[in-house]
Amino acid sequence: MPGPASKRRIPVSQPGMADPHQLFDDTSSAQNQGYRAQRAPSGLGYPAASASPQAAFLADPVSNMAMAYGSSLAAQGKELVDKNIDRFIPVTKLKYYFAVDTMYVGKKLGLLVFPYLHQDWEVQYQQDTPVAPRFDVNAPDLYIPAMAFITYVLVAGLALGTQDRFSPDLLGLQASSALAWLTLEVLAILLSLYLVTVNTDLTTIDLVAFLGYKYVGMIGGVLMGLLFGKIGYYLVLGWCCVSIFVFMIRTLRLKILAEAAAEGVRVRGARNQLRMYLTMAVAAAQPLLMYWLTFHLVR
């Protein structure tokens, strides 16, 4: 008798087990259901954006507030000190006077060494206003000065070590007395300017730069000095001292006898006497101070 016939027991699959048949597991669409969890927010294909300046000013307003109180008091404070800065040292007009170049620095030492020959001292203007220093020779410039008053300090302490008496308290005291006798010049030329009323487009600035001319030529008495004794100090100091001379009379007279240079005339007026009175005394100190300032370090 035949037996039963043979059941064959098909597996059933519970949700959440794969399939006993498969070989390996499909995770694409767990990969498509998270991808689809990623992108859903947006509603536009791209991931979410981060949260707005809004809700980051609502989430700590106080640190926002104070950083925004912050910038706005460092922007005050630094139009503040913009503007009194530029009301004591003008940092616009100072660019000019250094706005030069080696041919502008190279004319311009020939020509307080040796003035004699130059004619033509007049200031050349562009639309009422002076051209810069590298474009004329005869305007005044403070790169010169600067750089000759550090040379004339270096070359004192240079000297004072030669002679076995340098120390910084006396190299100190050179580099201040220096400054101080052109403070001095400074504010003696603009009371005297003022007690004579005299109409002059000459500024503060014009008096530091040609008063600060006259280094040039005590850096060359000094070293001179240095190299050749005495002799070669009072040989060369004695040239510079007259060559400033003829060329502070000279470059003054344009600004201090503006009304009488502009007609071509002489004035016999007291108070054109007493102008070039004045552009005498101011001449006639540079080889004073020249010779004052330097003497000691030549032995």
Contents of the next structure:
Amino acid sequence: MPGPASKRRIPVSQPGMADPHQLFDDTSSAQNQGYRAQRAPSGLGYPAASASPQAAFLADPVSNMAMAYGSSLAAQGKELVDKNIDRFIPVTKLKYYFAVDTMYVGKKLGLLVFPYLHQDWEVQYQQDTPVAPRFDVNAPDLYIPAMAFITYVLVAGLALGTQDRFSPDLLGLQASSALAWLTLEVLAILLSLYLVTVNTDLTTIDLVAFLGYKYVGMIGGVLMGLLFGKIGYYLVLGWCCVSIFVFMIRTLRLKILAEAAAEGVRVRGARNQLRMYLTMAVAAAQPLLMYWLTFHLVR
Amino acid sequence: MAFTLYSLLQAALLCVNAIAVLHEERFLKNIGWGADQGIGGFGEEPGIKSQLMNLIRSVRTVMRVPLIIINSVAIVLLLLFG
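Compare with the form predicted on its own: the form predicted in complex with the partner chain:
Once more the chain from above appears, this time first in line as the rest of the complex follows.
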């Protein structure tokens, strides 16, 4: 029906507009109209197919009622979950971290491997909320860490397979072990941030995102180790370790040492020195963990 | 590499038990880490020591009852499944 379709499209903002508050292009209304128009004629066709036994089952009034009851129960359950899901998992906040596009991923991966030429590390803000990652290459995202983690588990399985050490439960063990180290890191950093009383806007999810960036270097190292042996592994891992170190220092400095480092002045005073030590400790833990989680995969 | 999420949970349970076992009067007061010995000035930011003392006191207060339940569950599970 062209009438309701055009009425529904007008309030939605044009796709492709550079509005930082809009995380995703809204194409749902056009598709919904198309699907609903398609489903209506096929629904009318079902009771007409009386030759099949399924139509006889559907025509039985008791099972009809049972189906209607079941579908209404499912709809109620879905409503309940939708209403309460926001209490347990901050879905809207998570959506922000996945609002990425190909250009952002490409630029961010380049930044992770070669952060030495990038000048401006500040995250841009739009009326007190950080801009979505697809508009600012400095913003943290969860897409790259999630993909890198899964790729790491698969590459670990590949590496173990080439050495005849593979068994399916080892994959689960690798994944669970890497997750456990990540959790331990996050808890340790949260504890030290609490002890040093840093007033920062670094949320837990931000921290998980930053700590997940090291999986990219680990994947590169293990793949090079598979292709070129130990020499390639050490070279690439060494390079990625130094890059991640520099990347973490430059990113965390702006978050933890906000007032002092924003102008680039040398930090003085006991409190700022403690924060600098904390930043360096977090950044130094990354290469250590990168080595620890991959050295047993390359022989 | 047997460091799994389950062993992390076990280690966390043991650590919280260790914090809960520290006795206020017999031990913490004697080393100067008692709950009422950490009152600093209001204008200053609390140092690391007073933050730690606050943390220990809060963990002991909050986790007293849940620890009983979690410990019992852990004991039963370890007895049944090793």
